[in-house]
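As a starting point, one isolated chain is supplied in structure tokens, in the form predicted alone.
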Amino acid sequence: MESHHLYGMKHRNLALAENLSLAANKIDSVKQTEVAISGGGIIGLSAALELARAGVQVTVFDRARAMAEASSAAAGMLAASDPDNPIALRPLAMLSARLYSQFLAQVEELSGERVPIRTRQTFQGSPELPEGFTSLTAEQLQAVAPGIVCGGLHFFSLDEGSLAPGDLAFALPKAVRAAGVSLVENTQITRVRERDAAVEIETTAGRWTAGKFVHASGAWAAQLSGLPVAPRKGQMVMIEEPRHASLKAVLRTPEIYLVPRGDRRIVVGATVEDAGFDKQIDNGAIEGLLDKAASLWPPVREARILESWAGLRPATPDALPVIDALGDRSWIAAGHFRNGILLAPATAQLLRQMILDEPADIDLRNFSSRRFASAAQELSVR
């Protein structure tokens, strides 16, 4: 009997022992970081290039791949003086287009890729010329725009230029790994709970645990933040430039847009639909944006198809992004709507400024999360 219970204490012991190893495991398991960005999109990764710049450890999630939505589906225009934008989103803005240069040098720098300005003129038509501008001349149309039918509009010329999203999808991923950034690739993070000491995140990969928290996921920010940013559907066509005629500028209405590449492709947008998080193509929709395109620039009927796609704009209710502290430990920079790729470096900039308690650049009282304190309220109820 003796030497059965000795037995069965020793079995018990090293039970013990193994699961005694297994919660070690479990909790050597748990990696951390000082910073999680969830959002692999143009401004989480823009974060976390400001942060890691400024010797931050940062680790970015992303539910699929980096730059793989509507980063890579933009028209790529850095449109500050765009009429149709809130005057409030001004200041932003301003401070982006400002910063540009050197926020596209460091991605070139760090990726050895090149991502060039592709125009660097807009030419806007509005039903009305705002105060300060002059209208442009039939001939200055003409020499830049061949053909063009004003239908009424005023014309007057921006200083505005435009990228490639395709471009800077590629160099971007690149320059934050290179920066020391941990890109964590098809990972999405399911649960996020702030506490006194740190941010517990869980991930279909497994958990971790951060210093603080940036909410960065573009249409999917909702999700997680409890906050109003939905996806607006925007469909798009690339067309080739007929022989004869050549458009060397941005051309942008209220209703359309065309963006050349510098390469005789034309990115024609865009649409703005809600739509949940459908992506598929309506050839009709496709069709009405190149007849709009076509009443403004007639080439445009002989042009050849040579894409078409849709992509997701985080959007929220007063078409103004959200950049905020959402905790002790948690920010937020959500809804940047038509204007991510513009308003990208500033964002960084800002939130860099917020996390490392250093003076903003601007007034973010416009961007505050607490404008929409009642639907986090509501969400947080259920």
Ligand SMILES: Cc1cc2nc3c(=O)[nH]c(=O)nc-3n(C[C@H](O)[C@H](O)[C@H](O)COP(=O)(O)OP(=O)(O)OC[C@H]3O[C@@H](n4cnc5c(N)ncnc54)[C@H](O)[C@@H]3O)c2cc1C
Given for the second form:
Amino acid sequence: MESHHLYGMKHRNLALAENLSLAANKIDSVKQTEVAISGGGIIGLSAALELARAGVQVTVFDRARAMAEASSAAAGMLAASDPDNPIALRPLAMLSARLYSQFLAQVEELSGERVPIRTRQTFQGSPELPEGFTSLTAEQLQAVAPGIVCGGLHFFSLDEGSLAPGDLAFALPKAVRAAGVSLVENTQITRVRERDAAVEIETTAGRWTAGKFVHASGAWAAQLSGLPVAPRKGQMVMIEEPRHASLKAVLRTPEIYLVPRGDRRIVVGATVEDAGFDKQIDNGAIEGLLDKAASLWPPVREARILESWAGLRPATPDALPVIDALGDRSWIAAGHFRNGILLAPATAQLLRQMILDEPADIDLRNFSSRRFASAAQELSVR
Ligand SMILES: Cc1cc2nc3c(=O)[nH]c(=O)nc-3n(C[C@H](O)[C@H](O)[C@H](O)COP(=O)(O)OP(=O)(O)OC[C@H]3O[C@@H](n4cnc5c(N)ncnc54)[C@H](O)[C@@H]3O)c2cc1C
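Form predicted alone done, so how does the form predicted together with the named molecule look?
What follows is the entire complex, opening with the chain shown before.
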């Protein structure tokens, strides 16, 4: 009787100890951070950099490798003055263009890597010459793009830069780490719950709590935020400039663009497709891009193809990003569509201002999440 009782006590004590140690393990295994960011693309990383420089402890999670999705697939045009941009994008685009050299200087200083501006001029072709612009003369056009065929378009010059996103994909993760950000790769955030005291985050590598949370998961942003951000596929092709012809500025029309990298490589882009999360290359689409490029700049016909790829632009129904608070402790910066490389520095600055309760540099109403209230039912990408 006694021995049975003792055995029972021992058993209960063991079970209690086991439970306590399980609970302790559970507490130990929940890691903490001041701000957690979902997505290590250019938007998530530039926001992390901005917050870290303001003294905030930041952890960025990426389901795969940082800067390996849209942010490295881009052409790299800083196209703040593209007449095809929505008008409502202009204040954000202009702010970001102004911040760009400072942003790159910071990235270079922290990473020790160069991210050079590859071109400083864009020759834009348009069916109508916008007010305030002068058409380029045939001599001006031939000097920069010898052999160009204008095809009835008016061409004018824009003082716009471009960079190689590969340079940034190499330097930016190094820069954020040097600024003290913890970058957790190959770790997907699977669930986020905002509580009164903290945000609870479940990932494929354990649980975290954060004081604040930022959704910056690009084309995947709908999955955690429920907002209508969907992937729009872009296929691109890189060619080698033929020996006898050299392109000295970006050539862009509503149909096609050619972006020289300054090292005899030219990027030709891009398709805009609704194909879900598919990133397959379709040879017909690549040939279509090369045909359009060759009818604008015929030397393309003799160019060697170096590589082709596809990326997923994060798109909202009105082609404007969503940069907003989603709760007391959560924010979103996603849907930068065709301009995320350009818009990253301004987005990061505005996020910092919202999160640290500082006044915002520009009016953010056009980028509010509330504009989708009626579009919520259209959500089809989860
Ligand atoms: C073909 C093409 C050409 C382009 N050209 C230009 C251009 O010339 N100029 C320009 O300014 N912009 C351009 N863009 C647009 C630009 O690339 C995008 O707007 C920008 O890269 C978006 O950045 P992002 O950080 O929001 O998304 P991404 O770079 O896609 O990053 C999102 C990240 O989130 C991660 N993620 C997703 N879900 C989760 C999760 N649950 N948990 C953890 N991580 C997650 C993903 O792995 C990914 O790394 C182009 C895009 C394409 C495709």
